[in-house]
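In structure tokens, the next block holds one chain alone, the form predicted alone.
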Amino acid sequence: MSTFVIGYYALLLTASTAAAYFNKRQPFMMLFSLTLVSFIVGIIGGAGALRAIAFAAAALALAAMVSYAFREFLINIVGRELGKELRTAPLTAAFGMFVIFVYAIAGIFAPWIAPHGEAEVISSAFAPADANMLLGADQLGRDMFSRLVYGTRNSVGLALTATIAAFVMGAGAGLLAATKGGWFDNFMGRFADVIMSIPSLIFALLMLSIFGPSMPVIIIAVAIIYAPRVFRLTRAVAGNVVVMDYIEAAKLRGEGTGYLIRREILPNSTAPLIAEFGLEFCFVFLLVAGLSFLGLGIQPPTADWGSMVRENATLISFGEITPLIPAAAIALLTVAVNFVVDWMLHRSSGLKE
């Protein structure tokens, strides 16, 4: 038995014991459960089996320091009563907004972080990571690492801006569809249904593949994809709002629709609203990178992380994993995304914890 070995049992062996003292219950579960899992493993997968249970735990509690670290920060910079809901967030939340700040400056910052131009060409196809470059070379010689940078703005830049418009135009005809009612709701909301009828990917390659892939059709095609599915949801929100009282006193003033979606019903709906909005981009963001993935989202020479998984896809036929940074990338921004709205949702549903 290694030195490896006999340390690893050891050290959740004393840490487990350590929180049974001190009546730290879920923090025994979770050792002593790490410990009961790792003998099975060790017996089946050996040494080498245990290394990697102890490589994923300590990223674990890395990613819970940060994330604590990050939700202190934020705490004492935010105000008082901005700093007392976030003390509520659990670390899940507070890692996805440290991996959205991340991502948020390294695509606003771009052009100096990354240490070449987006289509520069410095060395061979698929040249090995150095010195010089980070994570290797790709196809056409290109810095992996400077185009993964590029990406970040040139990704969740389309899909933030593809998002925003679907939800101005579903959010926006959600609320005036509640405020005014009748035929005009009964219209908007056939003509939803007759649009999220049809399958998004159909839908966005065949506006594609007559108008071109460019920038501006990919966010009209996504924007008329996902501004139903905003709608709906808005509409549903908003005709919960528009019986209230103080809706009927506003319209007893004489207040006209916009006063009343403006300072009335927008106010009231904010949180699932919000909420929304970050489930859409994920949906959005992952539906952008599939186009690139395809051919018909961001063209080249731009970096984008899809057309990047693809361009580089052969590598894994030997046993290269350079093709699946982008898509980590992606994954990793859809997960901490995901990660925030569930909070968000927790708290204005109203539920305690």
The other form holds:
Amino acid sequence: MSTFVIGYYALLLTASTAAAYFNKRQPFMMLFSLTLVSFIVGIIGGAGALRAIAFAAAALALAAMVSYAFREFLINIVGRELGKELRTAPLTAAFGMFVIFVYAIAGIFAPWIAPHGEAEVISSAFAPADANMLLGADQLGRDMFSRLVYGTRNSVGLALTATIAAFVMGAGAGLLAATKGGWFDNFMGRFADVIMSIPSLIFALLMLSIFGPSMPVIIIAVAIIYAPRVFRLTRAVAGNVVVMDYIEAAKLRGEGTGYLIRREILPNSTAPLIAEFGLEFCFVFLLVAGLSFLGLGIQPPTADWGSMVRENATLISFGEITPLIPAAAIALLTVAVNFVVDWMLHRSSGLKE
Amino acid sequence: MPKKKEVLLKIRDLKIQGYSDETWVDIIKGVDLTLHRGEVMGLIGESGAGKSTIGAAAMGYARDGTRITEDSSIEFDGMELTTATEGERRALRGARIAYVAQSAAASFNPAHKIIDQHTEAPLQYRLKKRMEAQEDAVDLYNRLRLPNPAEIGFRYPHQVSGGQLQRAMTAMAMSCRPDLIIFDEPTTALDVTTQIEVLAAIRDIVEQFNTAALYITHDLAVVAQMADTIKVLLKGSEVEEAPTAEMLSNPKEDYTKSLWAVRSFESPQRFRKEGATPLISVKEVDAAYSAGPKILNNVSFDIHEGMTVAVVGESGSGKSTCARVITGLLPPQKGEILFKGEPFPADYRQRNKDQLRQCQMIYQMADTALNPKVKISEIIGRPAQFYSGLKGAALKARVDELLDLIELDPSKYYNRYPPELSGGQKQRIGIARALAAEPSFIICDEVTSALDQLVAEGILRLLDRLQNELNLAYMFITHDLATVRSIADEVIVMQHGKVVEQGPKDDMFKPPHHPYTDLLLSSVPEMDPNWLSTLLEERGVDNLGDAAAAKIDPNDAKIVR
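Let's compare: the form predicted alone is above, so bring in the form predicted in complex with the partner chain.
Now the complete complex, all chains and molecules, led by this one.
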């Protein structure tokens, strides 16, 4: 038996005994069941499998430490009120915020971070990774890492713009419908139904093949697809607010619709809307990536994660994981945003304990 | 009446903590309580005194975010609840300790029939077979004097009125013949006429089965009817405890005395000026919600400058609809509203700013009447800005002046948000918002019914002072006759959308009354522990609330048309 294996079991057993001694029920159960699992995995898979487990645990611990430190960092730099809110965030949410923060930095400072240009051909096709190219080259010999960094800017930027557009349209119409009521409400509701009845991918493909795949067309098409869902949510949330007595008081004061929406209704519906924003952002992001994968999204040579997966897909047959890296970037962002949204939903739903 | 028998519930040094601002804060600060079998104890105190928390703790239950500290002891029939397992405590609940919640309408599951919910506990604990439990339920309904006892259980909760639902809930609590029932403000949400039915029913059944009860309420007169002993609580600590009669006649602590003295406030009666044009006059108004039945039927009354007109009646009598017609939220089908002799546009959208400002409203629930996301300074400042066009320093000065008027310190409250205030403070902000418009007429819709008596009295005194200073007219919608007695100048009694009687206050409280007024007046609990018994003897158990209202003879000589 190698020293690694001996150390591995020794550490696990010491830790679980310590947990049991100090009466920490949950950590003990976790550590000891891990020990039992490790016995079996060790017999079947040998030292390699144990190494994998140790590596996964270390990665998890690292992520937890980073999230914990990042949360403390955020609490310290924001004001008191916001700091109190942040303290309620679980580690998963802190991890999500950290990932979003990293993506934001990568997107904003892309030209300075990326070692090579977005469309710069610097080596042969599918060149392996070396000191110059962190992740190797793509099918035309461009640096994969640089394109990934630029891709953050393009893919995330596009998805963000489209989501904001969808929210401006949907939330605006929803608030207006809830406040006005009557035929306007009915008309908007049926209009939203009509849009929702068209399959979204087909609608997007249709729009893109009619108007050509340019950035503005993608943004508008995606915004139109997602606006009705935002409309429905906003109308439902605002519908609960407009029946409150303070709205009646404002109406009796003679306030106009603009004031009612801006000062009275909107501040009371932001929490679910922000949560919905995070959720919709993920869907929009995946739709945009999907469109790019089909070749109808962002056009080459602009770097974009969806099309990067498609262009390098052939490498999969050679056992390379390169095409999976942009896919993993998409997955990581989606998971991160969902972590943050979960926390916000939890807060806004009042399930505090 | 106290029966010194075996001790059922013994609470010693109960401390309950709540988690807020990242520390544990004491909510209940060491309360002792001893309850014998068959004894009824009243727990009273203002909101936040910890009455309901103690009630829940008697079942060994602490709400989410709170915990019972380890050195407290709750002993139920020899069993220590604080150290019992969750399973053991669960076995007690429903079977040996039952709970009757404040709002039966919110506590029944609307998707199941009443009797299905009633028989759930006996079946769960295998005490009875389904059919036995059902027969027992009918028997209990009978004892609680519910109409159609054989049939009422097979309805859904929404098909039954509030008072009946509250009695059905009491029957449900009785289903396993528990040793202890906790009543958490069971009649607070009910009208006086309905309340009396429920009170009589609860008292009867508790006596019949010799059940011990904790009766939680903030209404002294109610607790005086129900309890053998009364315990007064203030901010999580006990103030004093004594048998009911002694407590009423001879309270020891200052706080208790102040609670007892609350109903003493009375503003002097004002009279109409001869020949003056009324400020608001409602003329032969009929109103209904869209295609529904008529809510108001030929309603006419006048409100004069600087006077308070109280509109009383049980819920559903059209009081609030009347207010909606005057404010223009509900244009009447027939008739009109005159303001100083000039017709007021029927729809608020057609009124101009000056007409809108004249008539302001103060709402029952301050929680929903103030936008929780807007600062106090803006809530009060907006009407001043909107109507008078004040800006900057002038606006700030006006807001400070208004905060001073309602007796809140401007520097402290200027930048706060409504959720940070207590119920009474919120209601004051609601008043300030109405005043900011500089109105001549304010509609007060049940403004004190959600408040504790001490706080409510403060609000009434404030309203009265403001009326004298600013020459305001109030339309005071209420179902609480004590409030009417303290603040009103004229009284209007409504029933089924009609005005049954109106006149100056002093005349209204003197007989002869319209039979309905009489019923309302005699249903208000008094601070005499024998009041309910006396009343029951006079009227008979079957002549209470709805039953009595239905028996009013339409051709009674005292009904004036």
